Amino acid sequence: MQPLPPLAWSAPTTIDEVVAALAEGVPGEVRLHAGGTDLVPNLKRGVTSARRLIGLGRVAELQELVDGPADALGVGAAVTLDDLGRDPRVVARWPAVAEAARQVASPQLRRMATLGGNLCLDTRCRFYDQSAFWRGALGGCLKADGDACHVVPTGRKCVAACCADTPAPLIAAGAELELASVRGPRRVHVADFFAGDGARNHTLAPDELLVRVWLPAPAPGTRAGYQRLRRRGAIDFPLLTVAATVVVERDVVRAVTVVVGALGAVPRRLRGLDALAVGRPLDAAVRAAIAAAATRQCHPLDNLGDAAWRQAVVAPLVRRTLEALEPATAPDAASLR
């Protein structure tokens, strides 16, 4: 069993604590730990490093799961994914954010896992997460450790995917990022905290803390719907992902968002797809139309190995995730008591 480096540890019990040792640490050695599904396997292979880790496991706040002005919520960033994708409000209004928490690694990594890791999740390389003598036997990589990509050789940007699976039906869903810091709060649009360098993919500032996720109301008429590839049927990272909401009306597409996750550093939101859908039904024609727009617009690389299997296998997933979509309703104020 491979050990933790020796670490510094402190437990802060409000915001306020938190983001002043944050403020107060070497930006890079110091790391904030909530589930540490994903942080503790990296620091113990020196895929990541620190030395200090700040918990969060005792600030009641980041928690919760608050309701906000016009219907909207606010999941804590250290609400569990087991208790996401549980929650009878998510699991009827945002269907899709709540079915991307149940397929995330397994039940027991669930329990431990939480939203905000998930969205801050490091992202993923098959050069990258290897131990320190395996990367070092390369001569390290963009991301880590040397100066060349092992993906891309004439590559200048790191091409590591961002394998989380809630980004891509929060920005979907339209959902917003509260942040905190000695200088104050803001608030970002899930699709803006994140950027196009696979060595540092979002733009948390290395003060700042992301406290909540606000999701708001699905409009009336909304269907919401999430698919994921991975190898094996439990634990793997996935190799894509699919979310689609639509928001339809007397069987007419009013709106549609498509995003496609696990190619690059960013999630991709499609491009294009009002001319083909809106103001129509979604029947085949429409999703076979929408398939084949995921295919011109996404070109997996060999970040994460089947570059052309990825790429054989977008327009299936994406005309499975509009099959399959749910109505997001609001839920039975029976099952919130």
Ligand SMILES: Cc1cc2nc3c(=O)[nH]c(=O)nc-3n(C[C@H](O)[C@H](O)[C@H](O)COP(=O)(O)OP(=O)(O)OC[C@H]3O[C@@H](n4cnc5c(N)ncnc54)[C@H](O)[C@@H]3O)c2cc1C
Second form
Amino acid sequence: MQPLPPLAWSAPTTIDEVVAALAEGVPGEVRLHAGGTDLVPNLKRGVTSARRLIGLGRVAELQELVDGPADALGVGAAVTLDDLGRDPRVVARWPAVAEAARQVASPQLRRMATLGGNLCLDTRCRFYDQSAFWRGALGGCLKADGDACHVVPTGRKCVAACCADTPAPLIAAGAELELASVRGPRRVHVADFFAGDGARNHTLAPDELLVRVWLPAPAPGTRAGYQRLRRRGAIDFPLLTVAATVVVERDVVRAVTVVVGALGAVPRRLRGLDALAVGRPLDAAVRAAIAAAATRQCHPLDNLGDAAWRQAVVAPLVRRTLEALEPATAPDAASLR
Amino acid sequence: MTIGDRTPNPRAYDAVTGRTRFADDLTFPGMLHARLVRSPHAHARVVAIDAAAALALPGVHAVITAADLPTPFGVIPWTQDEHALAAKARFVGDPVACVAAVDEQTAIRAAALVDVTWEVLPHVLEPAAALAPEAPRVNELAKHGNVTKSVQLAFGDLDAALAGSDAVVAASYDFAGSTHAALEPHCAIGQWDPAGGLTVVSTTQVPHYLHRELARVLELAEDRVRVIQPPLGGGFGGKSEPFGHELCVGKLAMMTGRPVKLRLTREEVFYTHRGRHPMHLDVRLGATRDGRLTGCDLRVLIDGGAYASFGLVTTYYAGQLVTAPLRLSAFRLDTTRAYTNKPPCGPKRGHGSVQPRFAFEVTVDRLAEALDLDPIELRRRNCLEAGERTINEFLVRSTGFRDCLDRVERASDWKRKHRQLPFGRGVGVAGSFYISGTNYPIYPNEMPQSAVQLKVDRSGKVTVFSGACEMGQGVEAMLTAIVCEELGVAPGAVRVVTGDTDLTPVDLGGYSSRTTMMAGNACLRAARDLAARVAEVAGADWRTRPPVEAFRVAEARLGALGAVGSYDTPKDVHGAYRGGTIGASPAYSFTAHVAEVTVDVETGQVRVDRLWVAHDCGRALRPQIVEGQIEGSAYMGLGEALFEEQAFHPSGLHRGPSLLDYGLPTTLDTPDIVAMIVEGGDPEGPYGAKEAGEGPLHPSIPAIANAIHDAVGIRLDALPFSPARVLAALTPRPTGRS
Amino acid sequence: MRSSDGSLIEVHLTVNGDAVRRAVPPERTLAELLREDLLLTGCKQGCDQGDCGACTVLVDGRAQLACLTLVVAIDGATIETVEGLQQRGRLHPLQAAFVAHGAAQCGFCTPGMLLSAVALLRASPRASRDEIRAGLAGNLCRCTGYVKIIDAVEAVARGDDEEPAP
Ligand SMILES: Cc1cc2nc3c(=O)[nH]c(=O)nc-3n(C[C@H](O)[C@H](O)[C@H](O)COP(=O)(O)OP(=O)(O)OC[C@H]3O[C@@H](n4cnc5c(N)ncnc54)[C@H](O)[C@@H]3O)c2cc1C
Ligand code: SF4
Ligand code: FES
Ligand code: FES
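Output the structure of the form predicted together with the named molecule; the preceding block shows the form predicted on its own.
Below is the entire complex, every chain and molecule, led by the chain shown above.
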């Protein structure tokens, strides 16, 4: 019905082979294929120039969850969201990440979709995620074959949204990414991985592979939560996501992080929350103050439609997330050795 | 299998094993694939088409344009305002050329190489603007400017009725357009045989009308055209008229001598559309203090899109079909359908009447509030009785509406819930009626609306030949049950052949909920005729023995065994005024819904917790299938109420032509639907049966709207009830019950 | 295994128990392979871009979308389609339940729905009604309102005696 363009394919078995293949390829033309649930629709819609795909399905290391130093957990980039959302370690210690994974798309898509693909998901915009015919009829846009933005007509930069579920809770959990290329490995905080350009919202070099996501052990007293808004109960991308991590010690807040996603290209980490919450109990007043701060700092755009409504629901969603936090339990005896 | 039992649908075995062969599952040796070239402009004249580059691509066999198919067509003979390929595009997505190539990939590439020179014209998207004198002319084949049809009718003295009312509610409503979104996209395959003529296999609900239009447009004698309709993956009205792509595969097959398949992408299905018309409705409804409805004044402006489709009928239905189940003493309607530069609207499940039903039932709820009456009680006080005529003179021979109200009231525990649930939760009620087929065919003729042939032989097998359209609604099960009931055979001994104009007698098609009434009656007559002849020679007690024994005796004594039956409608069931036949039906079904909802007052999200639906289908020949129709209808209404909308950019471009953007409800959005069957029997229906496939959709939308009002005190007069719209209506929060 | 120029790549699959060896271009989707090459047209295409679930098949026992699956990416996999659900001519209990409960109307969503249900009940044989709802959330049905589909799956999960149909 919607055939794919002619493609070339390779399926290396080691990380070294993958990065070598990436380095050989022409940037823009070569592309990693993990679950393919973003890449394949984009190829069908003609919004990507990728023509040589490197499959990650045979790289065993990318499919594993490994225990790391200081009780961190390393999640291979090609671990599926279905496996991630059920993994007992993740469920117990990073409940918000597990919850986000379970909220993605639909059961079938979660079995295909990977964590790496979710982090590298192309940004979304209702003027862009359409067929070539449709985009042609609209006249294209800054992100692809056009020179205007239909969301911010005066803007010079694409403001398509990061609509993946996992980035916000990963940022709130302080997760780090382990990247590899022929130039060697590097690590970057998820918070620093994203860049404010909807046309390309992450800082992965064209020849880089995302190898692992490192989840640091939650501090004692950590509570975490994730909520998102969607039109329907399943399938739909989020229209707004909220992740929160709060460390509570003897009934007072020691640290708080709230991240709001599906606004623009970068998940937004709320500023100035320490002054509102630290040293106080996480009571209704504090939750309301954080929600009010969120309203001031978050400005949904028309990239996903219904901007005014999404603005209005930022505060309730933040408040509800803070009301429904779950304990992120300390590692159990076994993993403490 | 007997009438009313729960023997499974014989078709289900094919469905669960994957053996059902839908149109796109068929391939033929040497088959080419076709693709349409569509307009990126909402309104533009084709100045020139240069197909040279496309034709030069290896594997391309033909490119056709408007000039190749110059005869206009359309399902209604009086409004044939469409061409298979347009010389002037009238909406974004209007096809202007068609390419046939060795495979789909090549066809797609070739279509992109077809170079169209456009003269872009000003476009108009809103019906009110389209009716302004300076508006661009959308369709030159329209008889009056941008008007498809305008209807003004009056019954009784409306002004006096309203003046004599103790309460009159006036309200305006905006019903958003929605589309069928059958899960199977349209697909057609043309085959040309110089000896036998043209065969078109297509996902059509109306093989007979397609047959006629293929013959006319392709200039073939009707006996040289065969239409085959494989089982449909859903229709809901979206496949119920001839389409340009069906004419294109016919033409291309004739030109190339090869089978040609054209399947629409999901995106193209949204452009092909023919779905629910957007309507702006103004209603005034009066009642006396004791809860007797008086007069109703209904004005409707209908957004038709670029072509007429069934619009002539829509324009009548939009007014004529609110006059039951509640009695009115005066009624005035003024409905107009305007052309706009958008994908054409047409019949979607509950054609033309779902929109005014929404407006009417919400207005009744307002009236109940104004009179401080329970809305179920208000409806009860106004029920039409069997044998009565509606104010616009439709004869209602049977009605189980009162029972429907009782059933939903009891099942939902209405009396303990209405106006009593905590803030944020509420219940709402609505009722409706619908036709069991149209009294008259689309084109005037004196022939029966449906005919059935039965063939029986010494094997004991009974074959039913019917032109009725199977699309999952259970035609084959219904016909099988009738044959089993009348001839005493087992369901396994019955073979139903449908959807092939060469093999089956004419049936007008799967639309307007006509099949059980018409094909059912035709089959019943054939079966009874056959049974009578068997009885004559095999003895009146032939049923006490295995039927095959009697068939052998009969075949020996009478020769080849067969029977025919046909059905046409009674002609004394409607008024004699102009238009009085449109909306007239041999029988009407009745439905009542209660919806229970929870409204999230902070986000505006509405959750439907449960739907109780009672439907009077006269007699349920296949109760399980009737329940399925009730559940599916209620589901489809819920989708329109909460999620779905055919929305357009100012440029005329569809806002999101995908199942992702459009948003059909998933399992998680759909509550358990409690389907209750009311069986009062109708004198005209086979065994008393009436329709069940469309009626039960109508009340779901107003019932949900009324439940939202009960929950949070807001009236939503525009669809869909999206969170944004609900939240906007909630701010500032009304001071109501808390 | 490598194709540098987009040439054909040989893949080995087990489809409904049969070994299948095919040389396919890398852009071939599993839906196309099943429907066009193997004529297993029980795999339906309702959207061809991941939005509807009609193309759901089992890949190594997991219900996935054939329209977004590249054949080259699942070399070596075991595929189950609706055509493979019957065992020795007998309906799978879920197939029988779909028939008995009237869960199929047009039948277009039915194969995908069945395979999602098969995967769901293999993973949690006693799934509750809510779990069934969640497990089928990626399969759209336009005809039924889901009621009878969920009833059918629930009946099998509860072990209600579904007479295997002939
Ligand atoms: C109908 C539908 C609904 C959806 N709903 C949601 C939703 O609700 N929430 C949501 O978050 N997503 C949703 N998605 C998008 C998608 O399914 C997920 O985001 C998924 O996690 C993407 O992962 P993947 O493995 O399939 O990515 P792929 O498609 O394989 O890859 C996506 C991108 O990431 C790159 N990439 C993948 N892995 C790596 C790596 N290891 N290193 C470097 N780059 C890499 C690829 O090159 C590609 O550019 C939906 C998709 C569809 C079709
Ligand atoms: S935000 Fe603007 S530039 Fe970016 S995809 Fe949307 S319309 Fe295009
Ligand atoms: S066809 Fe694969 S999800 Fe719709
Ligand atoms: S039975 Fe028709 S789509 Fe589900």
